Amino acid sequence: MKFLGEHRKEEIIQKFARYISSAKANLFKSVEFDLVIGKREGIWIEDIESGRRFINCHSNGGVFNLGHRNPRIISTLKEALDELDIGNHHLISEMRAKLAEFFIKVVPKGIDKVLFLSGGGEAVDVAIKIARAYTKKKKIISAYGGYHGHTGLALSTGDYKYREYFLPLAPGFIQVPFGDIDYLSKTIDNDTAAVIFETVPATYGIAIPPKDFFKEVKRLCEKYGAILIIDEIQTGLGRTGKLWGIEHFGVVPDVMVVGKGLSGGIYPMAATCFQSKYESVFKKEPFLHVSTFGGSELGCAVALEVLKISSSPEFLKHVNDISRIFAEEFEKMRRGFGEVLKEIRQLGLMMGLKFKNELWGPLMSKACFDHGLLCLYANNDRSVLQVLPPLIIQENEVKEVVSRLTKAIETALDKKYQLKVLSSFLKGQTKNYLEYIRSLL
């Protein structure tokens, strides 16, 4: 059967129009972004019809952390195809009990119990359900700009652009300053269940807290007997040169959820991961949260297999001594586009390029899309330019990033394409599109 290329790519959109998301379709269209994504290995994907390929620094938020089609992840899955299916929920699982054990060997010390769900959201759901439960209390703290997913309560945690639309608001959701610890201390009370903060928000713009931040967020939490939920869902598995990213902080959560990359990009699955007290919410009931696909045996493999290639030294190591040149390279950027590029954010390959104002993420974004390199803008703040590549990158394949990177700067100052690129972007968003872009640029 052919999976790929059975159909022309304008059929295709059409189709994805038609049955799907026609808004989606005619926003791709209206700013000439039409990707449609055919062969794909690697850190490399390839329109479906064209051939043109880009190299993927977008990642899915860390889906592909080990590429597209990662040989070991899909040998693992067409062997567990011949013992596996999903499996069955509500009994007990051979290999949900192997994956956790290992799981339970690289989390920080101090957590030893882990759930399986089948995506992020539902992950944040279930942590905050724990907090609740668990302490008593309703009131859950969460950072401006931030995003924990697009479900039940994880959708209240995030920005208010996520939830407007679906009023009322849920009760007992606050929101401070990400990384003010000021502004947390005095939020923050003997009502509070939980304070979720992802440790280095995405959305919001590679936004990277002090070295202390979450030692004095532990410190509030124990003081107030609120619950400390860390979202490691992009952070995790190898991202930021540690196997996860509140290791850099010297803090152990409570809770801490994990996804997208430990799907290895071809099997959904997630974790809530917390310490065993906790586990008391779930003893008089222990089906208080049931996930039919949660845990599905199949994914059990394919995680199995993603921890052991992201716990590895060589791995890790691996990731740290990219992260270096991109470090290098980076600067010699910022120093030559001084004019425009304003910051480099890093830790590890948790990368974002802050740019002179709000215009120029998208700016970017398509100017890398002209150039062979999916980049996309920080939602929560677009002057943030995201970059987010595989985490199995070689040294020649950052050269040829940058390389891109640079031209894509370069075809970014040209007024006309500024024009021409933004006027797309904004058109019918604010009444003066031309004049507001004009001022920024």
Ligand SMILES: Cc1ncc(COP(=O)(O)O)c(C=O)c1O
Given for the second form:
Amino acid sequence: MKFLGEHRKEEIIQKFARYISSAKANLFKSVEFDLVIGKREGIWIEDIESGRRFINCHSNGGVFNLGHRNPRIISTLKEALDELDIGNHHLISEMRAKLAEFFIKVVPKGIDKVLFLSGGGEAVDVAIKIARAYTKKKKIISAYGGYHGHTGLALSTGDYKYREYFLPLAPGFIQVPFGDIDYLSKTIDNDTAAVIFETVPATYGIAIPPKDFFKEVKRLCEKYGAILIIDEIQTGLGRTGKLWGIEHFGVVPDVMVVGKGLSGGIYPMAATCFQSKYESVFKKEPFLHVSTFGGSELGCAVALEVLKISSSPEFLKHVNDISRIFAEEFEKMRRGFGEVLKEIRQLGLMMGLKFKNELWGPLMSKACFDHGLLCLYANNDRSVLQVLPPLIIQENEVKEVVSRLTKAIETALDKKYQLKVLSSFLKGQTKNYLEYIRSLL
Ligand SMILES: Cc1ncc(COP(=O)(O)O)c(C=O)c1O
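Can you give me the structure for the form predicted together with the named molecule, which would complement the form predicted on its own we have just seen?
Zooming out: every chain and molecule, the one shown earlier first.
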């Protein structure tokens, strides 16, 4: 059976618009971002019709940490298909137990229970459920500009622009500026069930917190009997050069959420892991959270292989070696383009380029696209271009990324190009958009 290339690209786009989302199809058309993914391998993705190749530095926020179609993951899934299926989420399972045992060996010491779910938002929902059920308190504190998913409780921790459509807003959710301990200390109180932060908020523009931030957060949580939930969905599994981003900050969270890369880019899988005292929540009602596809046995086989690869010292050494090369290259780039490139944000291969203003993220996303690089701006701080290559990227490929990024900045500096890209990007969003563009560029 043929899975790719049966239809012409235009036909695919039309079917997508007709049966899935005309809004998305129109948006991509209007900004000339016309990629339909065909072949994919390692760090590369190819357009289905033109065969144009892109280096994937979006990686779906870490889904493709191990590259596209990683051979070890593929052969694990193929082997698993000879014996397993999804299993039954109500019952005890060998594969789930096996994965859990390995998981607990590699998570920060003190965390010793894990539940497997089907996606990141669901895993965050479970973390918040645990916090509220355990503490019997209501308030959940999260960061402005943070992102924890679009499911029920996770949505309520996120940006207002995604919640305002679904009124009434869930009560008890409060946001604070990320990295601001004074603000947090004035907000947290005895009615706080949990504080939830990403270790490095990706959608907020790869904001690296001060070194002692999480220690202070943990201290405040302990003082008020609140649970610290750390979202490692993007920062986990080696992205920052340590297996878990939070290890950089010397803190063990009460609850930690993992997703994206745990799938190996092949089979959806997420996890909520926690200190065993919180298991009491499930003692009276073991089925307090059930998830038909959560912890699918096929997914467990894949996730186990992902964890084995990602937790190995050689793998983490590779991430650190590569991130040093990026750091050197980015510093040169910052010096060369200081007029527009304001700051390099980097923790391992969790990287962001902060530009002059909020138009530069979209502008650079398009310029990168035109130079065969898939890099997207951070939606809650559009001055930042996220650079999240697969962690398996090799040294010569880093040079290629840097060369394409450099060409993209040169292209983006061209005034005609700026007006063309930004007028299509902003059309319909800002009344006097041309004046707005001119005022910011
Ligand atoms: C930090 C973070 N948390 C949670 C989620 C939600 O994960 P999912 O899309 O699998 O529900 C995302 C997804 O982008 C994320 O980046």
